[in-house]
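Read the single chain below, which is given as structure tokens and is the form predicted on its own.
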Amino acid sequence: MNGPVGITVSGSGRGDGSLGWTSARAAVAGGHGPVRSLYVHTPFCVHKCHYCDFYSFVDQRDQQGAFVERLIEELRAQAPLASGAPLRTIFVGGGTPSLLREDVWRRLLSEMNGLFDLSLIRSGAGEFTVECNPESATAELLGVLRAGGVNRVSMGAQSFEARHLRTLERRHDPERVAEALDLAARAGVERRSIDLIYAVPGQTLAEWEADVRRALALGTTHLSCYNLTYEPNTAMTVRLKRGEFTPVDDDLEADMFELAGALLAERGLERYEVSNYALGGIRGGQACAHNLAYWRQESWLAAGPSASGHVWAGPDRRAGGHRWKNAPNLGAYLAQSDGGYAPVAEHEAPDRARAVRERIMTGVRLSEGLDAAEVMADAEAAEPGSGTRLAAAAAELEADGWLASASGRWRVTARGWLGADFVARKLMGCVGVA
């Protein structure tokens, strides 16, 4: 369902992991700590949805125990970089983490509580999110999660219309979403987010409005609304190329995007990132703190097959950071270990210009925008002349109505939300090769 949101890793590592072990070990060992966030990837699903391009496969319960033991080994190797300060955020994604057995979860949560300082999370000041599917979020599981420190769930509703769920090959009953959220509330999980997908083939504007209103009726304080994208090498894209369905018209998709923003704003859920809305906006206490760590280019550890991590190379962020992605292969993950570290498919060494581009890429997608003076200075330090080019590009985007400059920050306008990727590309092109 979710991995590090908005982060694309593309680098020089070999996909077989033979180069990756050393790269990952060096990245973590050479990182600047303490790291305050952790992402864990579980690859198991009850069914591989046709639109999903995250690493996952049909659940094999006989491998869950071995997977978690290997995961614990990897967490032990990485934990020293988080020592010295409590973790602020943990996010367990996949895949479908709620498919893991209760006994396996107990084992994992017990070890995590021993390896990391979770005092901030347990006090309620930190955030521990687990992605759940409605059909596998049982009372027993949610009780185990809450007892282990989980205080936020992200529920994959996707739609409340059965016809669209069938198109997406989601197998839950729409009514099950409310039941699962109620079970989470009864277990004491205070923060409950809902994921929705729009621009599903055949979906009307009225049906999308009904989905948003049903989500609001459940009392959620956080909503993620993702447009259906046709990723390469997914079954959904193959079906599209075969002509099995017609994608939603671009104008209708834009109308759906704007409608969601208007409806949610009426109820106090402000758009704080292109696809994400929270009660009170980015500073209201309901925004996903873990995803903000990604979008603000902070450091995070990553464990599990296909998990992506990032650690700054030193206290001066201008130097950039290490990025790596574990190999998306459960067999290799279980069989291969270098002192606990997983085989890695890709690794990027610190690069000053890339660090600026990445900050631009994610920063323009946030309601808080970018500190203009800071990003121009960092761009200039990375590549002389790029700060001047960046200022000129920003002025052009502002004149065209895509960007607004106020209080020393660049923020996208109402029009710019729809064209955030265009704005990002324009600005990123000013610093090195975007």
Given for the second form:
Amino acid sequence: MNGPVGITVSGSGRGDGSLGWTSARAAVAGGHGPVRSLYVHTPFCVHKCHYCDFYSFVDQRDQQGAFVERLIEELRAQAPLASGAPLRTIFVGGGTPSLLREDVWRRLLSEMNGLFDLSLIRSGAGEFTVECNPESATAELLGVLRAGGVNRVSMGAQSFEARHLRTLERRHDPERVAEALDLAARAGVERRSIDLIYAVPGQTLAEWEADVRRALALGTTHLSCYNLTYEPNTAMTVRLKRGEFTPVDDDLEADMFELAGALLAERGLERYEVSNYALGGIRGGQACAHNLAYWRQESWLAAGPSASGHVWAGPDRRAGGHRWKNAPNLGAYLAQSDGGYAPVAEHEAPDRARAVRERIMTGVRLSEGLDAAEVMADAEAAEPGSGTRLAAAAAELEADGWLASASGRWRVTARGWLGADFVARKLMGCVGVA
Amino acid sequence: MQIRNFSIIAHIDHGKSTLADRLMQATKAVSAREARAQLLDDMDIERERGITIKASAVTVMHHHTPGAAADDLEENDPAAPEGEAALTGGDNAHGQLFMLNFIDTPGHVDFNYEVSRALKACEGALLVVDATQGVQAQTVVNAYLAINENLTLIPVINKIDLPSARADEVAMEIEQVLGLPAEDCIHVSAKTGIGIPQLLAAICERLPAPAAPRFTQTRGLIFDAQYDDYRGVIVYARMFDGSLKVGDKIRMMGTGRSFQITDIGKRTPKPVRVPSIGPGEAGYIVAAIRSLADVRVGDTITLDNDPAPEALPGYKPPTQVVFCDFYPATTADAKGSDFEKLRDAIEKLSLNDSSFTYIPVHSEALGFGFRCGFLGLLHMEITQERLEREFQTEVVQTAPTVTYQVVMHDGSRLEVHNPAELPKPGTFDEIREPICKVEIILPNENIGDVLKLCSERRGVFKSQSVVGENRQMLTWEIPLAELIYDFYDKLKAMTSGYGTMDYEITDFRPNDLVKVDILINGEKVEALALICHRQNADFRGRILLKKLQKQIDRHQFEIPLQAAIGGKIIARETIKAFRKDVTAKCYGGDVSRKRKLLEKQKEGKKKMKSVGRVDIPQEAFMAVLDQGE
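Swap state to the form predicted together with the partner chain from the form predicted on its own:
Let's see the whole complex now, leading with the same chain.
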């Protein structure tokens, strides 16, 4: 580790922006470079959707300019950790990134091109994704994005059924999705992914099938299918508790999951993560490289309020990495700067056992699974005895049909995809959890 | 100075605690500023639920001129000193000085024994009846308890300020049902103070003074005892003969144990020390008594060096009629220490409430715990709540059962408090169950439904009589086992809350009773077993299985649930294997969030009890509690 640890901006932080926060400096500066990925969070939305629990809000005061200047300051502080190697992936999420005005985007992209080496991305070997909302993805904006290096968009279609969009409080016209994707193609954005949400209250299996088919008809090579999750503190969960609607039952949800898998497989889109499908699977060149960096425990920088980052503490990855989450508070983000670093809500210092648990957690969700010998050895090194426990748990899961062991890797079975949390809990419970 | 000892008895919620507060305020035992609702109710639970659990005794002073016209009576005794001041003084221009000792009693059916022991210490009682609700089951039962003790009753109609009050009708009901003349009723509103002066006058004039002492030796009746962390047991006693003072060496005539008095006083309601308490008076005594087990309520206190020749008539100790197990609600890892914590809590609580019993038990499913006996369902519920609230313990409570008497082949009798203790079929002649005489007062229009409920619960009709214009009183004999399952809730629901009931156990009778075993994934779970009548076994078993089906999460394998009598399966359900245990989102790069979520779910699982490979949540053990469909 290099650099100071535990800098506090002013007193111990609480989270309302006024009492002071601990900054991200301790986490980021403690990282081992070069870091090859970057996540940027934009908090603005036209409307806060009822199911969404990401940090976002409706900007009433036009804070876009101020936000981007602050973001650039933060990127400048973090950039040295990326120097020495071109970035492999950038992902701008939100919120609704496509809601930022073109001039604001132009300014941000120009700074990013100066601060980071985007050569790999510009050559097409790297990936630069921006999440788009079908309504706000205009030809002009897509042109600006493409010129700035963006080569992938993730289109938030969610559903093609107006009724379900209304339930989700999404305000776009479903017809607009095809148009927006077409504009992206014409702007030269080569890779275009579609996000869908299923298990919306009232949705039938047939309606879900229609949604998946419509996404396929648009020629997409990458699809993310998320079941509607009732997150605490969202309007949707409040409505559920009030009994305003009946959630889709577990069996139907499982049917929907399996149906999507089957329909997409017919067209060559393989499930490479619980909720993600790509033409040719993980190696077909269409899988989201940025998300894979998360799931394979790579390092990534993170900027913007509520963004989460992870950087290895040293060359030996088994020692674990720093994880931090910027404070989900635009006011605090704008007002406070520790030499550019943002206030954080959370910072987890490196921990060997935790690193193994995290690898298990994201690994079981991937089609490539886990390297059994490696994970057992690392667990054993983190906590003697845990490797043996892991082996026993994996054997039990295999006997029960959740996991298959082949070529030295543990992979979930067809049944296991639907029990990935169950499998993860079981395996994670073997390592360093009292 | 004159003395009047009286209790306030009433059906639950008819306002006796409010009336006690108002009497204290009227006699300036408390100033209006100090008055907070239900002054006599000490415990949090009492205040929250608005009911009185432990009887409390309070002494106040009041000036009264016998024969004064009602118009001259004032709500506040102008000559009375404020607050806890002076339990002394004498007659003056405002009249003769009266010492009023009054005892607040609980109204719920479970706490009848508290009522009866309070009555032993009195010459009179105020029978409080709500002017809107009229005579209720507990009114009748409490009134008869008082009449049997030869107490003078003053019927008090409370809440006459309410628009829906029908005081005159209620007075007629009192006359019809209890034979107390309607014109004897005092109409009051404890809330506004109307009628309180007249009530105080009636207490002074109508209630008899304590009888003259019979012996020269000292005799006092212990009518309550409480445990205090600092002072040990505080005994409440009513003196009949002689007096007691600090320094006296006392002897408990029943147990033969001796103690030295270190403190003596009265509650006004604040505790106030007094030099001595004499014949007819009531007060508290502290005598370095370490445990409630050393004191028997109903025992007679006398002086060690000059004991009385005979003890005062005591009264029946309470009988525990409802039993259930308490187990520590914990992780498997911390089993030992949590059991210790529960034991500690139960022991401490029993210092405060000697009316529940407990013995250690062990269950395959739940580990080490205690089988506890209670006076009724509410008593059980309150005990659990007090354990959790006052002692920060979490308990798993099993289904309540009643005491069964098993007559063995050799004629010997076995008391069984737990289905698991039932001897093997073929080793005994018969099982006898407790039968209750149940009195229900209800509106005429609900009679049909309630008769059906009683007969469904294996009841035997005894009698029916009229209470006022719109209500009737039903008397049935119903097995206690049938009452403890939501009978009262059903009655309340059927009568829109107007029906009231009370019961007492009259005898034990043989019946065709069977033990129903519950098997989860093929394993017998003793804690879920139940004893019921053979004709209800299928129904009860099926309902229980349906509840378990809802309570137990789907596992990775299918779980059969079965109910069986002996080896014969009488009902069956299954919990399907789960198909889905995965959340779609990984929260972007917020890996920590997902990790914490999974770890928390893992923690949640630990709190369950495992039977074989099945995790059973604690609520499932409660599922046996109510048999509602």
